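Coming up is one lone chain in structure tokens, specifically the form predicted on its own.
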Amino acid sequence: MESIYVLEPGAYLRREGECLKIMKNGELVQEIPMEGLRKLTLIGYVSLTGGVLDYLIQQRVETIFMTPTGRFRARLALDEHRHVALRQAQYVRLAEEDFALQTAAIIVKGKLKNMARFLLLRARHYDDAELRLGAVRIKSMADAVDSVKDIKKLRGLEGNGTRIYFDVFHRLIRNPQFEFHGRNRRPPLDPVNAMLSFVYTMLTNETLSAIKACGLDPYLGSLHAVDYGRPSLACDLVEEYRSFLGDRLVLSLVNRREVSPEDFVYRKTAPANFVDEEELKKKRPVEMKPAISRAFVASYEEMMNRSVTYPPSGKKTTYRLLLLHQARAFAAYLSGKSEGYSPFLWEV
């Protein structure tokens, strides 16, 4: 098995030969081989023997923790890729400033036309005006991404299409059980955001693991500028994945009635302020249970394993590896072996 996922709260995890024990309060909830292990998720508050962490360590296997909510918290982090000249690339080219423009105007018109085109094959599906409103003015935002010659300007322009995109996102949503009234997170105050806030940080550490597999710097990227602790280029670089992916995710789950609001948690930590209980509840941060997350892990995983078309090689391939050649073919991009970078665009 490539990849673990660990979301029993309160669970550790030893080692016995080749196998991963889970246990709790004693007893062993499931064994699972090691052998072929890529990466482990650990998902709320699970403890490692140094058996464990001796055999992740050896085996060089990724291994992320994340809050309850899905929120990152740390990655066990090995020595660096041995392939110091590509960074230096990273870092000579995007210290430049019109090729760090260039970059981000390829990212950002990436993300905004596959927006648009979610958006419009759910406006035909729906026979929905506002939606398809929606699809063209991001369209019309896409087309005029060429234009802009300023970073600053260019960051406005896909803050506006998020906005116009998130706008109606709630005419997306098929279920009278839940509900959207706009983007929010730290924390996530509802569940479709509890779910989209989740699959987007699950997708960023996909993105970043595949950067670091290819040797690029995972911290240095241009659309989003570089700040203490954020890894800017994997921020860059997820933006191509989160609509077609993660929103096309949350969506089934809701629309197919996979999930129901009694799936989740209010947490009772209290804002600031607050006028009533009824804002109060509004106001409480919001998380999956644990069987919900169980099954959400899981339908992300069956998704990152579909198959998918790549076009520059026209070979199947699946969702997870989609992501590690295109950050092969950035960094190619970035070394100059190629001309330029085209982000995955989502046929519809």
Given for the second form:
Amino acid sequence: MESIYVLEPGAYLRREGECLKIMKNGELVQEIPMEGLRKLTLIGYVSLTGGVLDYLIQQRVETIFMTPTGRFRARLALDEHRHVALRQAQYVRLAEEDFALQTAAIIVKGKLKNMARFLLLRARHYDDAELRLGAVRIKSMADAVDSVKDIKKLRGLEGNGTRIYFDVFHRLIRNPQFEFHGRNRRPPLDPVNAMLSFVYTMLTNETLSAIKACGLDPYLGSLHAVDYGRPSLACDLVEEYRSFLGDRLVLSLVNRREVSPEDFVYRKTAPANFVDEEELKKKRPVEMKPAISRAFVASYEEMMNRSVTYPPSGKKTTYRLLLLHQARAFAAYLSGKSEGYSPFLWEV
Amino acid sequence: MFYLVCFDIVDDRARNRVVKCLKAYGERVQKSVFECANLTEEKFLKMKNRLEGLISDQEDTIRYYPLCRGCLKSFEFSGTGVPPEQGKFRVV
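Next, give the form predicted together with the partner chain, keeping in mind that what was shown is the form predicted on its own.
Zooming out: every chain and molecule, the one shown earlier first.
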């Protein structure tokens, strides 16, 4: 089994040899072979024994802890990658202002182009003038990126592009049961936003794993400023996947009516600032029911294993490996082994 | 490749060890039948090697049947159980 997700609340994991036993209330729920395990994601309140921990550390399994709403909580921090020179190159190069600006510009441009492309494809599909207009506006912003010489302006440009994108996003939803009135988060207030947040967290985690696998430091990026505990580089590199992987997955679930508003639990609440995690937990306005979060994770995983042609090599690969190839390309760019970095531009 | 592994082992201790080893690679679908999905050549040889060290050459046997996608598609069953699992991931 390459990846295992545990969502069962109150479950605990035990190990017998190389077999993972998922227990609940002293009873065996499921046994899963662990040979070849690469990634373990624990969603909600799941505990594990020392034996499991030992195996995860020994086999260097990427282990991620998430909240039931899909927020990132923790990661099992394994020993740092051995490639010191690469990390050093990352620190030195990204400290150069020009280089950092150039890198951020590449990322913003890739993101805007992908958003525009996505809107344009859907506009053609639904024959929707508003979507086309949104696409054109974002496209023109992408073209303006090269003339921006200031990181703050660049961030503003990115924010503006994203705003235009989410202003027309509701037109992509073709299921009258769901509404979308703009993007909100921390906490997300409606089902569509909740699903978007969930899938973005998953993608960011995936990107972070890819970054770590090729030896870079995920906490220093260029577009996202350095902040305590924020994996800036992962936030940077995930931008190019948001619309074509994240949004497309959420939209397909909604538009194909694989989810319905009854699949969510709602709580009445005023969207105020929360004092701490505890309060947030009590007051979160919307949450996926267990059955649907399982289906959600399964379709996410299917998507990541879908195959795609990777342009630089022309070879078939999966979306998951694509993220790794892109992270390697970024590492090559930082260490000066290749001229530039190009975000993956979707042709689908 | 998808492998169907079945065994006949006389000694209880040896059998327990074989079961424990096989649980690392696949699902136990019957008392002495395992289904191992997504085994690479390397993984398969490793598993076979480990198992060979656990059994007695004179009395016991383990048989491995590779199954192609077409074979799996035409899988049928009677009575209880679930069809073979083929995914690379599991959501619990």
